[in-house]
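Next up: a single chain in structure tokens, the form predicted alone.
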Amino acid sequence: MHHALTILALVSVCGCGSWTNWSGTIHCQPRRVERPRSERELRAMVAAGSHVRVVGAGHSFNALACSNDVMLDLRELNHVLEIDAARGLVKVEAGITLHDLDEELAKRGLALGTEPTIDKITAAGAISTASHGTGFGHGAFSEEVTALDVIDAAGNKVIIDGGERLAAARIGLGALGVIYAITFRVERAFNFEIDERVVGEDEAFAQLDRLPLENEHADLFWLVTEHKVFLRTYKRTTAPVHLEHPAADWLLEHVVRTWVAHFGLAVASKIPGVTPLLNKAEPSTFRRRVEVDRSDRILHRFPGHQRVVSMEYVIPVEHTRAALRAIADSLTATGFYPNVPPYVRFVGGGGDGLLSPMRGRKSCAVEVLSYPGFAGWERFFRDLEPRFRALGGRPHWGKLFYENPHSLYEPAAWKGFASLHREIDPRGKFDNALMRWLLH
């Protein structure tokens, strides 16, 4: 149906929304945005909405947080509770960032297992989109959960620690109740050693059924006007910290592929001759690096931190070549011109979360960006979009899709999905107009 499809993409020209995502891209008018301190005043707020969505760091691409009515923004709700390091648990707040989180475990020699790429997202927001890292090892970080306090829609809290019913909450997309608290897994602090260089892209795509499973860690950024990819690998060492030249790269990643690269890329939307300069000369600001750090440091470097509009999909590992022919023929069916790399990462799937786009394989997980004002972009992400589900291909829950993900999942899942919905939410109260495409 078109209007379910404008539900989920809900880009709006007006701006003049009191709430926006971080990209500016997705705007709502939720009659109040409320901002709890403490348990007690989320409880209460939770219990006094008629309907209620609740929205974290707003690193998402769609409208999964939007609401007209209240909005919950839980960012103050940041502290760690609890930490037990000799059972390997963390108890913290639905609200604390990703970054907030390793720094409080790295001063106890701690840290977690694994953790998607960005840091500025929250721990709720991150589980409860399926949000992930790479490596067969891993698959969704929701995995590492192993309790959840959420709040009912009566206000009343909710301990989830086992069986179908974390399984479900896991992944709850903001409709199973409002988290307030989750427990992950963590263990003793460690280093990764990471390896990063541009190769030629023929070069690259010999190694892509080896890289992995030779390497603990892998991904990949395809420089495609160039012909060219961007790959890193990385393994746990026992090696102490040791960085090649920590200015430069700092000034590299905060200036040259931050603000540097932000202001060619609005150049460029405006005057198209600029993006093949720009992708010309891509290449250069990576070198070949061959650093360790601390673990959630390694995990978080990422090159660029652009506002960008993204489209991931997670599609069974032997289809990782078809993938990559289907993202080229798309660019040649639109002619749209590519100006942010898609990124490809390796992902398991052992874990237990029934809505997990990851769940029962190994993955690639492959993504395509634009920056937002570049003309062509949504025409290009639709026309990929059945290429990618015709690979077997499931939305990441974070980011843009246009076709019901539904038929996707087993009837099994979103039935114990829809059991948990009645228990914690029996009139509804957590759904919103996208929650309510998914879930009929």
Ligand SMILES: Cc1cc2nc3c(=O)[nH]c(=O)nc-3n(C[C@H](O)[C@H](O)[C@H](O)COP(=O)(O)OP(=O)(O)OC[C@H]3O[C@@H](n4cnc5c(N)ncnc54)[C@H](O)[C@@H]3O)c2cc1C
Contents of the next structure:
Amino acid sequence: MHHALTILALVSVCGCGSWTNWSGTIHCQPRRVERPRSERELRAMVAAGSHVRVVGAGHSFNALACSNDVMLDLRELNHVLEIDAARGLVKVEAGITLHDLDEELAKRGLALGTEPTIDKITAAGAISTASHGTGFGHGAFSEEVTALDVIDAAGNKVIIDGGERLAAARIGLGALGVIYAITFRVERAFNFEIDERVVGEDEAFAQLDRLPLENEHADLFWLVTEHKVFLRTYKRTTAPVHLEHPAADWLLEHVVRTWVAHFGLAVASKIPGVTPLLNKAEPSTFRRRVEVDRSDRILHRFPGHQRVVSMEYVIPVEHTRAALRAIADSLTATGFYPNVPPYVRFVGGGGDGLLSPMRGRKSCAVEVLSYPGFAGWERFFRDLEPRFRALGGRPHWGKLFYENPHSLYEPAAWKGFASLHREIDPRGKFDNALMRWLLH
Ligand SMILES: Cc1cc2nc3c(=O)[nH]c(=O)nc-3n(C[C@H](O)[C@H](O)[C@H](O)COP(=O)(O)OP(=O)(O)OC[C@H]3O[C@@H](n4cnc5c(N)ncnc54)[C@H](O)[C@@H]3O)c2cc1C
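Now that you have shown the form predicted alone, what about the form predicted in complex with this ligand?
Expanding to the full complex; the earlier chain stays at the top.
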């Protein structure tokens, strides 16, 4: 399903007239979608356009990438430009997917230290919204960036490689110029050992404080109606790759938990009474697994990719339990019956990204999801949002949010952002409706 939807998003980008994001829930009508094939073409297109918005792989759940004028799709700018293994740096074009980047690094015995779970997204799209993985050892993926080659509104190349300008540009929301190239910090290739199991929610929640401290990475899927949790912990190892039943697990992830689950959810969204049956069956599709694999393959391991809508708030970690209670309270208040498990990760507060939702504090990233066909998910998200905000939460820039997050950041952060914005784009060429709402 994930591949089919990616193709759908791609076709809608190339087909003139309308653009749809990966989840099929956000639409816009660009006048033109352009696909530059070289830096020169990119600079010329940027200089010529009056309003320009760049799109990555279209995996964001909100209208951040949308434009009704020119949209630039950089997926043909997807090459590795330089690798400096000795200094642990790789410079890539902005449109490379994380999957292709990981493969290129693996060929050279290198790896990223952290990255988001999804590998179909572009490097520039991932950093621009402060996307993240799990583990206190890292902040947002954007913090792995050491330099950016950015095209300004006049079509000139600007190198940003430190100081407050990089702190702003690393999470640019598509408004601080068009990123042409990104330099990432990388390390020597390594393996993770992952331990996956289903446990009772009491047992899982009793460990909430310890989990991120005792494990380099930990995340959990809350099977709310079954009072269970699918829990994963992973740590570095020098052990060789060891997979128990790779073919069966591939079928489970890509067929059962993606296509079959998608079909089940589509039916359940029309026939009340089916969702409880699906929820009941879900824990039995997971089994205890302790496996070792290449770091990127573990970081991208995900139990199925059904079409969803998503809202995620990054909340100070000491409020993890309160955040889970808030979900339960909102479900009760709105009567919404969960059909996709809430997902909880832990993220470090390191790095200087001005608009990083996790900056300066260890956090839990708490995500609620729904298959879009179910009535009532938006009422549930809207009821939950103020509860998350009351806990000090800040929204993920690439997911749904309804209240303006402007006031959730220090004025100095917006000042730094606005200063680079003025320098790169004095007339607002890169702004769209969502950006204007955020900035003013
Ligand atoms: C199935 C799925 C799984 C996900 N998993 C995770 C996860 O594990 N962790 C997480 O944090 N998030 C996750 N997300 C959210 C996702 O990581 C973000 O929405 C991400 O920004 C999407 O990247 P993209 O390449 O699709 O960019 P798009 O959504 O197309 O664009 C995102 C933003 O980046 C800007 N942009 C893109 N390219 C450029 C460029 N070259 N120069 C300047 N700006 C640019 C766009 O203008 C836009 O503002 C997931 C989303 C989905 C659908």
